[in-house]
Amino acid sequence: MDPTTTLPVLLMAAWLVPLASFVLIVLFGKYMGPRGIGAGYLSVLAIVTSAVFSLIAMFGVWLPNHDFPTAHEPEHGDEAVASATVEHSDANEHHAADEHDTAHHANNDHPDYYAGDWYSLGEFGDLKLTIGYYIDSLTVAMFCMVSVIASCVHIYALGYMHDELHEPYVDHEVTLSSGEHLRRKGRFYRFFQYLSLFCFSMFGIVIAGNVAMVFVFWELVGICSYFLIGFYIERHSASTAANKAFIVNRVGDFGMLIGMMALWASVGTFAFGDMKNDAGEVEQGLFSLLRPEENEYHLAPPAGMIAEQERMIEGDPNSAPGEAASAAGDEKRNTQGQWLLFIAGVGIFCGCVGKSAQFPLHVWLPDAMEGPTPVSALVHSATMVAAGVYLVGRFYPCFSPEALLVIAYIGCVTLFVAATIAITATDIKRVLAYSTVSQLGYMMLSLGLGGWVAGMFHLITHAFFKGLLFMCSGSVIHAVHTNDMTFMGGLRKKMPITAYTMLIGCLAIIGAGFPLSSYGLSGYYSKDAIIEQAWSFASVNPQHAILKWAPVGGAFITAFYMFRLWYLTFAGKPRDEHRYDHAHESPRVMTGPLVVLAFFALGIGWPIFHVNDLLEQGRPVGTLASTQGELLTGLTIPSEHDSHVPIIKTPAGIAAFSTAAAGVLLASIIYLWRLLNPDELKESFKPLWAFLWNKWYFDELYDYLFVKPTLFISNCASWFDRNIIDSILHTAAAICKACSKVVDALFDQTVVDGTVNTFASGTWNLGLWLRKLQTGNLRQYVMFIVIGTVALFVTISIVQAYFIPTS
C-alpha cells in the first residue's frame, strides 16, 4: 500500500469513529437499550475501531515501507566523552564539541512524514487556517498507544460505572438539607459521550498539522476534562475540581498564545512540514524554516524573526520584515532572533506546563481524582497529561538550548516535588496522581537534555503502565468502597489478579530489571534512557549537576513510595475487617484489561518490540547533533547517542538500580517487614510530615497569593460597587425624584392640568347652554331652521357679493 494515500485516509478514519460515536450518543443515547446501556457499546465499538484502524497503519503501512535507522553503536570510546568533558572546561570547548559532533553525529535530516490538507477553513491574508495532518513515525506511534490504552478503558468501565445504569441512582457522598442521599437519573450513556469526544479530541492533536489546528484540540480536550472531572457535579469537591483544572489550565494556555502569536508575527505559517501549494510550489513549514538545510539543520532564526526583535527592541515600526535580516552566510546570523526564539519556545511549553501538570501548575491534577477512575487512567496515561509531552516532542525542532534548559529545570523540580508529595498520601488514586506529576517531570527533563527519544519512550511506556496501575486501583475502591489504604490490607487472598497486575505495574514504573543487561520491564528501558541522558548532560554541564543527581533520588522515592502503596494495599493484616470480608475479585470485564495492560507494562519497552527504534525514526530534523546555546554560551545540549557509552550507561544504570533497590528495600523494612514503626517515623519527622503531608503548602501559597488578593479585590470593588456607585446612582435617582414633583407641582398640575381642566369645564359649559336649545316644541325648531337658512343664504350671498371676484 502507498503510504502517502493510505496512511492520511487510515488515521483521518481512526480520529472520526469517535466523533460519530459521540453525536450518535448525543441524539439517541439515552433509547440505546435499557437507560443506555447501548451507549457504552457502541462507545466501545468505536474506539476498538479506531485501535483497528490505527494498528493496519502501523503494521500493514508505515512498517513495511519504513526501514528502522542502523542501531547505533557506541563507537564513540569512553575517550571521546572523556575528553569532551575536559574540553568543555576551558574556553575553546565550544570548537572541541562541534568538532566532536562533526566527526561523529552529522545533523540529522528530516524523518519520513507526510503532510497535507484535508480541508481549507479559509484564508486571512497570509494566515491559512487549515485541516491537515502531519504524519511520522510518532504520530502513529501515539495513534496506536492512544487506542489500544483508550480500548481497554473503555471496557474496564463498562464494568465500572455500572451503578449509574441503576434507577434511581444514590450518590452517598453527597446529603441533602432534609438528610437523606442525593437520588438522580444514572449517567451511564453521558459517561460514555464524554469519553467519546475526549478521544477523537487527543487523536486530533495527535494528527494535527498545523499549531491552529493543534491549539483547538489542545482546548476540545480541556473541556473534556472539565466534563469528566466533574461527572459528579453535584458533589462540591468534583465541581471545585473541575474549575481548578480549568482554570489552572486556561493560565498555562496563555502562556501558549503568546509563543503562538511569536511564531506566526516572525515566520509566517503554522504548518509543521513542508507542503505543495494549489500552484505545485513547495512552501516551507516551520521545521524547515527554522532548521534550514543550508544551516546543515542547526537552529537559525528565520529573517522574519529576527526583524521582528529588532523591532521589538528599537521600536521602529516602519521596519518591514527582512529589512534588518542579516544575509544567509552572515556569521552573525545564528545569534540574532535568539531572544524572540527564546520567548516562543518557553511561550509554547507554557500550554504544556498547564495541560502536563508541570510546576507551578501541577496543583490541578491531584485534585482530578474526584473524577471516575476510567478517566483518570485515560487522563494519566494517554490523553489529555500526555498532550503536554507530546506537543514538546512535536515542537521539539523550535526550541532552542536556552529554552530546553528551562523546560528541564521545571521537569526536574516537577518530579522532585510530586515525588515527596506521594510519600505522604494516603489516598491510593492521589499516590498515583502524584506519580503521574513525578514521571512527567521525568518526560520533561529528558526532553529538555536533548533526550528526545528517552522521553517519548517513557511517554509510551508510562502510558501502559500508568493506565494499569489506575485501573487497578480502581478495582480496589470498587471493591472496599474507599479510596484510603489505611482501611486496606491484605487483599492480596481476596484480588489476587488485581494484586499481581498491579505488582507488575509498580515494578514497571521503578524501573525493575538486572542491571547492565537487556532484561527488565518496560520501564527499566526508558527510564535508564533518562537517566543516562542526564549523566550526559553533566558530563559536558558540569554547573548543572543538580539535573543529574536529581532523576536518580527521584527513582529511589518512587520505588519506595510505590511499594509503600502496595504493601499498605495487598500485604499484612487486613486494618478493616468489615471491608476486607466483603472485599472480591472484581468482575472479568475489569480484570480483563488489567491483563492485557500488564502484558504491555511487562514487555512494551523490550527490543523486539522495536519501539525504542520506531521513535529513532521520528526524530526531529536537526536534532542529533548536539548544539550550543547562544544566549548561555556555556550551556550544551549533547547528542543523545553520547548517553550510549559504557563511561556513561555503565554508572548511570548502576546508580539507578542502586536507588530504585533502595526504594523498595526501605518500603519492605517499614511496611512489610514492620521492623521500623511508622507511627512512631511520623512523629519523629513530624515537621518534615507535615510539610509533605500538605503538599508543600502550594495550594495555601496560591490562596494567599492569588485567591485572598482576588477576592479581596473583588470585595473592595463589590464594597465600592455598593457604597460608591450605588450612593451616587441613589443620589441623582432622590435629585430626579425631587425634581419630576418640583415639575409636576409647577407644570404639569398648574399649566398641563389647568389647561386640560380649563378645556373641559369650557366644553361642559358649552354643552350645558346647548342643551337648553331641545325645548321639545316642533314650532320653535321650524322657526330656528327658517331662521338658520336665511342666515346662510344672507352670508352666501355676501361671500359672493364681497370675496368672490367676477370675472
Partner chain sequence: MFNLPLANMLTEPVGVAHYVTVGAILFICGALCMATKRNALGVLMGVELVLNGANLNFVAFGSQYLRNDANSLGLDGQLMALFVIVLAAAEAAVALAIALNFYNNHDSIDVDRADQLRG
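Could you output the structure for the form predicted in complex with its partner chain, given that the previous block was the form predicted alone?
Partners and other molecules omitted; one chain follows.
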C-alpha cells in the first residue's frame, strides 16, 4: 500500500470515528438503550475502531514501507559523507573515518514524513489556517498508543461507571442542606460522550500539521478535561478542581500564544513540514525554515526572525536589517534572532508546562483526581498531560539550546518536587498523580538534555504503566469505596488480579530490570535511557551536575513511594475490617483491561517490539548533532548517541538500579517488615513531613501570591465601583433629573409649548377671520375677481417698468 495516500486516510478515519460517536451520543445518547447504556457501547466501538485503524496504519502501512535506521552503516546517508568531504576538504586522511562519524552525528537523515492539508479554513494575507496533517513515525506510534490505552480505559469505564446506570444515582459525597444525599439522574451516556470528544481532540493534536491546529485541539482537550474533571459537578471539590485545571492551563496557554505570535511574526508559517501548494511549488514549513538544508540542518534563525529582533531592539521599523547587520560586530551577529528563537521556544514550552503540569503550574493535576478514575487514567497516561510532552517532542527542531536548558531545569525541578510530595500523600490517586507529574518531569528533562528518543520512549512506556496503575487504583476504590490508603491493607487476598497487575505497574514505573543487561520491564529501558542521557549531558557540561543527580535521586523516591503505595494497599493486615469484608475483586470488564495493560507495561519496552527504533525513525532532522549554545556559549547539548557509550551507560545503569533498589528496600523496611514505625518517623521528621504533606505549600503560596492579591484588588475595584463610580453616576443622574425639571418648567412649558400654542391659536383666529371673506354673495365675488385682475395687471406693470431691466 502506498503510504502517501493510505496513511492520511487511515489516520483521519481513526481520528474522526470518536467524533462521530460524540455527535451521535450528543443527539441520541439518552435514548440508547436503558438509561443510555448503549452510548457506552457505541463509544467503546468507536475507540476500538480507531485502534484498529491505527494498528493497520502501523503494521500494514508504516512498518512495511519504512526500514528501521541502522546506525553507522556505510549507505546511511551518502549525502552526509559528501558534505563531510566538502566541509573538511583539508582534513587529514587518517581522520577520514572519524570525520564520517562526526558528519553522521552532525546531521541525521531527514525523517520520512507525509504532510498535507485536508481543508483550508481561510487565508489572511500570508497566514494560512488549515486542517492539515503531519505524519511521521512518532504520529503513528502516538496514534497506536493513545487508541490502545483509550480502548482499555473505555472498556474499563463500562464497569467502573456502572453506578451511573442506577436510577436515581445517589451521590454519597454530596450532602444537601436537608441532610440527605444528593439524588440525581445517572449520567452514563454523558460520560462516554465526553470521553469520545476527548479522544478525538487528542488524536487531533497528534495528527495536526501546523501549530494553529495544535492549538485548537489543545484547547479542545482542555475543555474536555474541564468537563470530565468536573463530572461530579455537584461536589464542590470537583467543580473547583475543574476550574483550577482550566485556569492554570490558561496561564500556560498565554505563554504558548506569545510563542506562536513570535513564530508567526518572524517566520510567517505555522505548518510543520514542507508541502506542495496548488501550484505544485514546495512551501517550506517551520522545520525546514528553521533548520535550512544549506546550513546542514543546524538551527539557524531565519532572516525574518533576525529582522524582527532588530526591529524590536532598534524600535525603528524602517531600518533595513542588512544595514544593522553589517554595522554590528561578529559577536552580535551570532546572537541575531537567537533571543526571538528563545522566546518562541520558551513560549511554546509554556503551553506544555500548563498541559503537562510542570513546575510551577503542576498544582492542578493532583486536584484533577476529583474526576472519575477512568478519566484520571486517560488524562494521566495517553491524552491531556501527554500532549505537552508530545508537543515538545514534535516542536523539538525549533528549540534553541538555551530553551532546551530551560526545559531541562523545569523538568528537573518538577520531577524532584512532585516525587517528594508523593511520599506523604495518603490518597491513592494523588500519589499516582504526583507520580505522573514527576514522570513527566523525567520526560521533559530528557528532552531538554537532547534525549529525544529517550523522552518520547518514556512517554510511551509510561502511558501504559501509568494507565495500568490508575485503573488498578480505580479497581481498589471500586472495592473499598475510599481513596484513603489508611483504610486499606491486605487487599491482595481479596483482589489478586488487581494486586498483581498493580505490582507489575509499580515494578515498571521504578524501572526494574537486571542492570547492565537488556532484560527488564518497560520502564527499565526508558528510564535508564533518560538517566544515561543526563549523565552524558553532565559529562560535557560539568556546571550542570545537578541535572545528573536529580533523576537518580528521583528514581530512589519513585521506588519508595510506589512500593509504599503497594504495601499500604495490598500487603499487611487490613486496617479497616468493615471495608475489607466488603471488598471484592472487580468484574471482568474491569480486570480484562488491567491484564492487557499489564502485558504492555511488562513488555512494550522490549527490543523485540522495536519502539525505540520506531522513534529513532522519527527523530527530527538535525537534532542528533551535538550543539553549542549561542547565547550561553558554554552550553553543549550532546548527541543522543553519545549516551550509549559504555563509560556512561555502565555507571548510569548501576546508579539507576541501586537507587531504585534502595527505594524499594526502604519502603519494605518501613511498610512491609515494620522495622521502623512510620508514625514515629513522621513524628521525628515532623517539620519535613508537614512541609511535604502540605505539598511544599504551593497552593498556599499561590493563594498568597495570586489569589489573595487578585481578590484584594478586585475587592478594591468593587468598592471603588460601588462607592465612587456608582455615587458619581447617581449624583450625575440626580443633577440631570433636577436640571431637566427646571428646563421643563422654564423652557419647555413656556417657550416651546407657548410657541406651539400661539401658532395654533393664531392659525385658528386667522381661519375665523378668513371665513368672513366667504360671504356667499355672488356680486361681491365678481368685484373681487375684477379688483384682483386689475391689481394683478397693475402690479405686473409696475414690476416690469421699474424692477426688470430692459435689455
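Note that the structure is predicted; figures quoted are calculated from it, not measured. Numbering follows the first chain given and starts at 1.
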query: Treating the chain as two rigid parts that move between these two forms, would G337 and G255 land in the same part?
result: yes
